[in-house]
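Take a look at this single chain in C-alpha cells; it is the form predicted on its own.
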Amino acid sequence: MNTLQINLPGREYKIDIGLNILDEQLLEPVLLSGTDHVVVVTNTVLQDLYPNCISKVLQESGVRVTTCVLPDGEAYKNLDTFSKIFDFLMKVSANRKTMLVAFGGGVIGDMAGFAAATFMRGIPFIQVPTTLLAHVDSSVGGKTAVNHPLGKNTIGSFKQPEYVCIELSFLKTLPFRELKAGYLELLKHGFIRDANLFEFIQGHTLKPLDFEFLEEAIFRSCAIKGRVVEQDETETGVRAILNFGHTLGHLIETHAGYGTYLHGEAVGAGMCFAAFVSWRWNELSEKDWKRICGYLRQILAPVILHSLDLELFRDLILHDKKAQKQAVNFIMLKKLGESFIQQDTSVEKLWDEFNQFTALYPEFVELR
C-alpha cells in the first residue's frame, strides 16, 4: 500500500492506494469523524456488482449505514439526479454529523461531494473511487460539480474529502474502455509535470491488469495533482494546468452529448489538440509533438463531431452565448513534462487551429 498526504491551509487528508485495503483502512476515518450515520452514494451498476459493499465493511462498527442508489452514467450528472441525494438525506433524517461516502466513479464522486458541500451548509464525506479515471482525477483535489446542458461541470463547489481510499480490486470489473479513459488521465500528469511518469506509463499495458504498476502509477499521478492543489486549492493560478486537454475535451463532451464519449476519451483528443497548438505556436519541439502524437494515435479512437462552426465553438468554450470576452486561458506545453498557462488565448485563433488539426489529423477528431 502507498499513502499520500494532502496538506491544505488548516486541514489535511490522507489517500491510501493499494489492493485489498478497503476492509482495513475505511473503518478508522469513519470512527474518527464521530459520526453515527453514514450515507453511501453509489449507482445501480456498483450496487449490483458489490451489493452493500460499504455497509459490510462498517457493519460491526455501531454506525448506521443507509445507501442512496442513483442511475449510472454521465448523462445523469445533472441537477435532477443531484436533487435525489437531498431527497434521500431528508428521508433518512441526515444531519450535520452525517457522513457521506462516495462509492463510484467520477460522476458519483462529484455529485456526492457537491451534496456534502451544500447539505446543511456542509457535512463531511469520504471518497472510495472505483474507476481508474476517478482514482487520478476527481477523487483528489476537492472539485465537485454537476453538468448543465450548455457546459460540463459548470455548477459546483470546492469540497475536500476527509479521506480517500483507492481500492484497486474494483478495477477487475471495470470495462476496458473505462480503463483506457483513466489511463489517458495518468498520461496527462506525465505530459504536464513529469516526463519520467510518461516514460514509466509507456512501458506498461492494461491487459492483463498489473496491480504493482497501477499502484505506483496512481501514486505518482496523485502526488503530482496533490502538490499542485496544495499550491492553489481553488484554481486562481497554477492549478489551471490540470485542465490540459480540457478546453476541447469539455467541448467534445457537451457538443456530442454527455456520455457519448468518456471524459478521458474527450480529454485525450483535447490533449492531442493542445500539444498540436503548442507545436504550431513554436512552444513545443517537433520531436516532442511527434512523440505525443505517435503515442496517442495508438490508444485513441476517433471523435466524431457534427455541425460545428465558429459561433458554436465559441459558445461551448465560453459556456455563455452572451459572453463579451473572446478569449480563454489555454494550457500548453513547453516540452514533455512542462506546461504553462497561455493567458487570454483568442477563441478565433483556436478555431483556426482546430480546423487545421481536424484537416491534418482526422484520426483524432473528425468534423462531419
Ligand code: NAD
The other form holds:
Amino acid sequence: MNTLQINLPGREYKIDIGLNILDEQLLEPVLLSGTDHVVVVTNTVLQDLYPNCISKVLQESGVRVTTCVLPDGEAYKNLDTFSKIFDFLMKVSANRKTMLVAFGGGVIGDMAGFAAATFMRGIPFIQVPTTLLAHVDSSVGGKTAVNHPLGKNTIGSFKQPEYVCIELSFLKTLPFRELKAGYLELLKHGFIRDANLFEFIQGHTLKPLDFEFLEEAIFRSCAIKGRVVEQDETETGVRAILNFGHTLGHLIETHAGYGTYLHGEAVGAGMCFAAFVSWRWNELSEKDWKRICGYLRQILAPVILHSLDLELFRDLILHDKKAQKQAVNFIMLKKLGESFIQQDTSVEKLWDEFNQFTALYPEFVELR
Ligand code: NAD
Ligand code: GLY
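Condition change, the form predicted on its own to the form predicted in complex with the ligand:
And the full complex, kicking off with our chain again.
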C-alpha cells in the first residue's frame, strides 16, 4: 500500500492506495470522526456489483449505515438527482455529524461531495472511488459539482474529503472503455507536470490489469495533483493547469449531450487539440507534438460533433450567451511535462485553430 498526505492547513487528509485495503483502512477514519451515522451515496451499478460493500466493512463498528442509491451516469449528474440526496438525508434524519461516503466514480464523488458541502452548511465526507478516473483525479482535490444543461460542472463548490481510500480491486469490474478514459486523465498529469510519468505509463498496458503498475502510477498522479492543489486550492492561479484539455473537453461533453462521450475521452481529444495549438503557436516543439499526437492516436476514437459554428463554439466555451468577455484562460504545453496558462486567449483564434485541427486530424474530432 502507498500513502499520500494532502497538506491543506486545517483540511489535511490521507490517501491510501492499494489492493484489498478497504476492509483494513476505512474503519479508522470513520471512527476517528466520532460519527454514529454514515450515509453511503452510490449508484445502481455499484449497488448491484458490490451490494452493501461499505456497510459490510462498518458492520462491527456500531455505526449506523444507510445507503442512498442514485441512477447511473453523467446524464444524471444534475440538480434533480442531486436533490434526491437531500431527500434521502432528511428521510434518515441525518444531522451535522453524519458522514457521507461517496462510493462510485467521478459522478458519484462530485455529487456526494457537493451534498456534503451544502447539507446543513457542510458535513464531513470520505471518498471511496471505484473508477480509474476517480482514482487518479476526481477523488482528490475537493472540486465538487453538478452539470447545468448549458455548461459542465457549473454548479458546485470546493469541499475536501476527510479521507480517500483508493481500493484497486474495484478496477477488475470496470469496463475497458472506462479504464481507458481514466488512463487519459493519468496521461494528463504526465503531460502537464512530469515527462517521466508519461514514459512510465507508456511502458505499461491496461490489459491485463497490472496492479503494481497501477498503484505506482495512481500514487504519482495523485501526488502531482495534490501538490498543485496545495499551492492553489480554489483555482485562483496554477490549479488551472489541471484543466489541460478541458476547454474543448467540456465543450464536447455539453454539445454532444452528457454521457455521449466519456469525460476522459472528451478531455483526451481536448488535450490533443491543446497540444496542437501549443505547437502551432510555437510553444511546443514539433518533436513533442508528434510524440503526444502519435500516442493519443493509438488510444482515442474519433469524436463527432454536429452543427458547430463560431457562435455556438463561443457560447459553449464561455457558458454564457451574453458574455461580454471573448477570451478564455487556455492551458498549453511548453514541452512534454511542462504546462502554462495562456491568459485571455481569443475564442476566435481558438476557433480558427479548431478548424485547422479538425481538417488535418479528423481521426480525433470530426465536424459534420
Ligand atoms: P462515472 O462516475 O460515470 O463512472 C463511469 C461508469 O462506470 C458508470 O457507469 C459507473 O456506474 C461505472 N462504474 C464505476 N465503478 C465501477 C466499477 N468498479 N465496476 C464497474 N462499473 C463501475 O464516470 P468517471 O469517469 O468515474 O467520472 C467522470 C466524472 O468525474 C465527470 O462528471 C467529471 O466531470 C468528473 N471529474 C471530476 C473531477 C474533480 O476534480 N472533481 C476531475 C475529473 C473528472
Ligand atoms: N480536474 C481539475 C481539478 O481538479 O482542478
